[in-house]
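In the form predicted on its own, a lone chain appears below as structure tokens.
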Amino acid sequence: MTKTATAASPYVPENLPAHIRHYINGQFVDSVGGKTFDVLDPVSNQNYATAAAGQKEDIDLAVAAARKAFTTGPWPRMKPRDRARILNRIADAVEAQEDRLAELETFDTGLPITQAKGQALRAAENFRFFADLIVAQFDDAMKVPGSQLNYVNRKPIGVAGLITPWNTPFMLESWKLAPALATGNTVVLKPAEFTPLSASLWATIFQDAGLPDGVFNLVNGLGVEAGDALVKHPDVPLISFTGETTTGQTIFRNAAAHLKGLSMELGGKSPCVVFADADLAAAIDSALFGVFSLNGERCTAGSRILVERAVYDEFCDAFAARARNIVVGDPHDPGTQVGALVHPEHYEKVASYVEIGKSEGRLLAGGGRPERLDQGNYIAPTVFADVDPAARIFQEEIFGPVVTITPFDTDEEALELANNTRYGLAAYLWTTNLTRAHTFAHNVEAGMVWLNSHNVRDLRTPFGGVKASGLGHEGGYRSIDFYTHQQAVHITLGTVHTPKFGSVETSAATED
């Protein structure tokens, strides 16, 4: 039976705002045309909220407010300790906030407040580490001796589109937006339409830290209608995007009018793979984070989870053991593990795959809305064994608190089953042996493998998948090189030595 937390009175920070406006030029404005759209908490999914509903007007007045902020505002030309500074007291500011952004992303995400403290305090680190890189960012300059000269010229390229998430939505826009300003560009955010209340407090926060108006915007609405007007906006050369699949391959099309440049970090089903010399409590610890942390909503959660026969009863049983026993409740009960799923649009897209998973594998845990929990967006922690690899649940994402577990006898197999669907973002390895745990890292489709570790990353790192998983990569450098221009500049040294096409002597030579 799943635990629960003690049900109460659903918690309501404080001086929570009645209206979310946008933020175009400096200002909070409402749509152009008056629209709005209702948001909602996960916990009671009462709507607590209005948010403007941007429209293709309203996106067509921020990218031209970030388009003048690019062509005469001083932020493009700022030296890179400049900037570096901005992006420093910016992080100040998310930090001495950092209850308080939990506070507000638990509210309005449905993720345990632990978690959400945990966010907020990545953010930040976000922004110092973008300072700190373009800062000691250098180029390549290349001499051939007494003939050339060539070097290569940084630059920023104009105003980014920037389209978020609605899980963890503040650290992930911080990803997005660190590396877009700290690069020279200027910004336009489109939030996820779930989310959008932590999303409102950037604007205060650069305002505050001296970034010029213009230079951020942000323009509330569905992605049909906001999303969809940024993407095809021709005065936006840069689209960022994070989220599902089918969505990607939607702004992959209009992006192409205007040959935009894109990086797209989309769906996955990554595989966690266990061999029998595993350290086996181990493995179990870091598949449970892996997937049952952040309710399940993670692009990386090892979702299907792999297990060489020797050891594969002993696993599903502690594994199913433990999974009965995540604390379901309150997001922001710190006892709390797992809270509510973000939406109820959400919420029963993942129960109707838990039903799916009762006709295609073994129930181990949950299966269903944990008991006292009546209300509120809540799946408990589930567990299928014996998954086929044709099955649904194996080959779909959930993104959920839902996790497969499927057998294997070799490497070889073990493998076959990991590249076995059309995902490829991350993948986990659990071995001693060094030979077959670099082996596998080296042909397993994802673009991130984990080898007996959960979800670290250094931010230096490149993140992004392969497959239907992604287009490009972001973090450290790959932000910087997607982010900029890199134009290759040509100096000669010495004598040109160029041939004298329609030259006299040329012509003589050639009548001879």
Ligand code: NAD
Second form
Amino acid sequence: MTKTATAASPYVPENLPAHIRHYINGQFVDSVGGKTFDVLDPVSNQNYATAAAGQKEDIDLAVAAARKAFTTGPWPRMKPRDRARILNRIADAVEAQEDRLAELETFDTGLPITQAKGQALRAAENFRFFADLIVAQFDDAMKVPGSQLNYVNRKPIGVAGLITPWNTPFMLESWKLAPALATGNTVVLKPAEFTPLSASLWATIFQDAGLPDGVFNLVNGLGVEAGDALVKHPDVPLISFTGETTTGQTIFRNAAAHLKGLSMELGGKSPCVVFADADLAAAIDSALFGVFSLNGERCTAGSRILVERAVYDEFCDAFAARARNIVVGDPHDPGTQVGALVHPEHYEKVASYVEIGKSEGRLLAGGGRPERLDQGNYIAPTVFADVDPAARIFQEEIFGPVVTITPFDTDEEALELANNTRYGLAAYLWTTNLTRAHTFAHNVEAGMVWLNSHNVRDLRTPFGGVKASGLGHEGGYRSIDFYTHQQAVHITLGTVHTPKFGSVETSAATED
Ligand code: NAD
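Having looked at the form predicted on its own, could you now put up the form predicted in complex with ligand NAD?
Then the entire complex follows, led off by the chain already shown.
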């Protein structure tokens, strides 16, 4: 039986806004046409606020403000050290508001409070990291002996459109905001419509830190309205998007008309592969955390566990016993390990996969709503064993606390199963055999691999997926590359030698 944390009456933070507005050119504003949408919390599923629903005309205003701040404002022209000072002040403010941020994030998303706290610190770290990086940044200069000097003139690109999802919203926004701003761009952020609450804190944080007006703009709204208008806007040369693969495909098509720079962090169905020679206790800890932390609403969740047959039964028994013991309940309770799924629509989607799974696998734990939690978007950590690779629950991203377990007999079969989906975001491998670990890592179709480790990531490393999981890499200097032009400047040293076209003295020789 799933453990539940008590939820006497739903927790509501103090001083919640009743209405969430856009932030354009240094002002909090409503939509030009006055349109709004309702925002609910995932525990009571009651609307707690309305938010301005951005339309094309609101995006136009935000892009115009960002464009003006880019072409005539100080931000792109400031010395990296001066921008870094502001970025560090932003990081200080995020850290100082850690408790409030975590409280709002937990209220809006249903993430357990202990996991939401980590998100605020990580968001601050993103700003510090890029503040450091731009100050240390240098570019190539090449001497072509006796003839030329070539160097790279790195420049911000313009208005960056940032479109983000609802899982860990504040942290994922920081992931894009920090490098886009650090490199001197101006931005329009379109946060996810399910979770607009924490994004509304950015405006004041940026204002107080001294970011010039127009550099940061935020337009709330639906993806098909505000998001779509941002993607199609001719003055937005860059789109950094995190979200579902199908949305990424739509954005890819819509961005083609203007040949925009695209960075796409998309869905996943990542394998966690456990060999018989692994430290089984460590593998079980990691596999559980990997799929059930953040309510399973995690792009890099190890949602397909593959286990070598020699330890399969032992693994399944121990894993399922622990899954049944996970504390599900009130996201604000520090004892909670799995909270409420973000929205009733998403709850319905995950619950429908749980039902599908009952005919596709052997149910070992969970299987629906936990007892005693008859309100709110709660799903018990659900474990299906003996799942065939053709099953929908093996192939499709569920994005909730649901995991499949499948046995394998050989290294080749493990690799084949691991690669047997359209996705390729992350892979986790547990083995004490060094050769096997590296061979598997090199052959698995995944943008990121963790060997004998759960998902911990240094900010310098590349982040991104292959196949249907994404396009391009961000992380460390790769983000700097995405948000900048690297213009090559060539200058002659000494006398310039140019073929003399049209001169009577010239030979027919030509050069490029
Ligand atoms: P989603 O694709 O539904 O929405 C993401 C954002 O795109 C939202 O802001 C939404 O309003 C906007 N959007 C929707 N349609 C649009 C359109 N036509 N044009 C422009 N914008 C549009 O995704 P979601 O449900 O919010 O998030 C969950 C998904 O995100 C999962 O698939 C998850 O794997 C993925 N994700 C990936 C990563 C990663 O780094 N790879 C990280 C987190 C989440």
